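The chain that follows stands alone, in the form predicted alone, written as structure tokens.
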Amino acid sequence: MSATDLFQDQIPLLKPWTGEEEVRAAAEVILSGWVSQGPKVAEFETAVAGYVGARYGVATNACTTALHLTLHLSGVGPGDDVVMPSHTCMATANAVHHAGGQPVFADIDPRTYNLDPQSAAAAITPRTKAILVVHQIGLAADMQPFVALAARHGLALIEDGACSLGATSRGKRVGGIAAPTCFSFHPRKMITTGEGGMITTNDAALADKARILRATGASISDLERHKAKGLLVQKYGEVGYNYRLTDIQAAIGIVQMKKLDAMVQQRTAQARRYDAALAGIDEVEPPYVPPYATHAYSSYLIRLRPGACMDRDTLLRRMAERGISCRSGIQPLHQEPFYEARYAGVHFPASEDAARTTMFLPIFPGLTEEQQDRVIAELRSALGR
């Protein structure tokens, strides 16, 4: 049996949309002779910080290093604190020991999944330098107590993006609220090159200062000493890193950006079937919006309620049993075993909760109706519905 006979009825939690288009504008960067950092990687960070509303965009290798050079240049270093949530993938808090700092986690919004104001406020102290807001799983959070909770102690601001390019908060889109923000273009996210990453900011300063680093530190990017035919050397003024993103998954990334706004439609209109469809199922609590956000739905998150027929693991192997790919949802970082000696006997009520009840369904641009009933078909048949 060949491995297209052994997978043809799985339905995979996603997959990424692309295509001829990807091939031909990647085959025409391999056979351009220019693959490394240079025009495609410039087109596009314009193309994206123009999507968001950002003035200038800076691209890298991947989100974690997009996180790392902000925070850094944010001014964290050695022996900062940096107020962000428990709930959320490890490379963002990678990237706050990257820069020096130490993750000072707080609580998650029971219903957004997003950081808690409150919670955030109660973790400050006189160690901390920033506060990193991550919009998860596509859902815009809304970034006003933030803005004002990091001006009254002085604090910068940071925004992780990686799951919701394409959302709105308060009729902006996320990378153009209010701080700089970090996005991750793996499989997984809204567009994919691959892998990468780009920081989209209104500061001049740190956009400059990302470009040089992101580089090794030279004064000058390769393109530049290219079109000068030698006659420009570039100089290093401090120790910087290979962060580059190649022209071939820029060039990807170019045709991504086209397909974005489609991609979202696709996604909201499968997000408002499954809410239709669970309307009907009272163990299962779908994804809140609230009024001043949209959502991406990079993600599908549903929630078991309490009382239900069986426990979210129980469900998973379900699932997986008829063929339907499935995840837990995020699991908190105080609790992975890196951190587990550091924050003992510290509960995170809401984050916990999340980690025990929630999972995402199958949602991705290409999922037909047929396969979606499918889903909602055999949910309701593991919970005995």
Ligand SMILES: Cc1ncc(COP(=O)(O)O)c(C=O)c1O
Given for the second form:
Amino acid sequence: MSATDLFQDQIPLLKPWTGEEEVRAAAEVILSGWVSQGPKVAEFETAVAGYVGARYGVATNACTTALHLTLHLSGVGPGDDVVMPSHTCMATANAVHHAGGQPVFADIDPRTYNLDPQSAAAAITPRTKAILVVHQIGLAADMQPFVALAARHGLALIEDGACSLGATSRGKRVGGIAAPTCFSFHPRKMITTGEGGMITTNDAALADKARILRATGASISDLERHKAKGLLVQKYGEVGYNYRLTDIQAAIGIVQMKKLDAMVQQRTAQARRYDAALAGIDEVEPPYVPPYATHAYSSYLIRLRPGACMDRDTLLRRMAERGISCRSGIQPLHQEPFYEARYAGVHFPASEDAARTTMFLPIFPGLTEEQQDRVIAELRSALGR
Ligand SMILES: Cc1ncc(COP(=O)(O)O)c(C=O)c1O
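Can you now output the form predicted in complex with this ligand? The one shown was the form predicted alone.
Shown next: the complete complex, the earlier chain at its head.
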């Protein structure tokens, strides 16, 4: 079965917006003789950092590894706790463990699905080293309370912007708001390089060290050595990693960055159409956008209102039977097998309610109005309307 066959007869949840331009860009790199991390990675870093309004971009092979480096370079190590939302991808918490720390979960604001500052404040103890704020599913969080909280307790602040490239909070783009920010370029995110990640930061020392650590800990990159015609010799001062993005991936990313604004516009227009249609369906609540933020709509998350005629899983099943690919909302990490013993008896009501009642509808650049009308019609029919 070819990859395109996978999408026949059903409306997928997502589909990356890639085409001939990405093919040509990747092919050029393959034919150039330099396929690993090199000039295209540097160009991609400049494009992303420039877009978000940060001084530096450091590309990595995933957001997980970008987070690991950022946490490590922010001082998180064994014995340190990191306060973060339970309502996020396991990868956010995995990165804390990779750095040697322990995630300490807090609840979300039920309307925005982003970390609740009061819940985060209540989770701070003398062991806390950092606060990790996630800009969830394309909606930028308000960083002001977290900047104040981190300053008050002398903590590092880190942002996980995996899903939210292109979103803004108080007029600033995620990645250029307050703290070092990590992005993902997995196909479910705003732009894709297949797999990939990046740190954006204004901190020159953090950027320099991240560049060294992502590439085996070598003091000099392959590109610098190449440019110096082999006269430079690298030194190793620390244990490093292989977290490198390739130039093939970066070339795709450069093309994707040129399309980013158009992608945000398309997603926003689709969200407006869903919002309007859902206004006529009492059981369903559309996503909320607070006045300080813009949503990039990497996902369109709806919530079944209390008293709806069926539960979320029944609705999901019915949509699947109708050929519409939806997904349940984010499952809270404190209820995952890895954490449940540690969090036995602990409840984060907003995260748990979101896990029970929310689901994603298809949204992606290239989703046609006809397809979207079918999603809406099938949603009505699945709800028995
Ligand atoms: C909020 C969040 N952070 C981090 C990640 C990890 O990204 P990656 O798969 O690029 O490591 C994801 C991936 O789904 C995510 O949703």
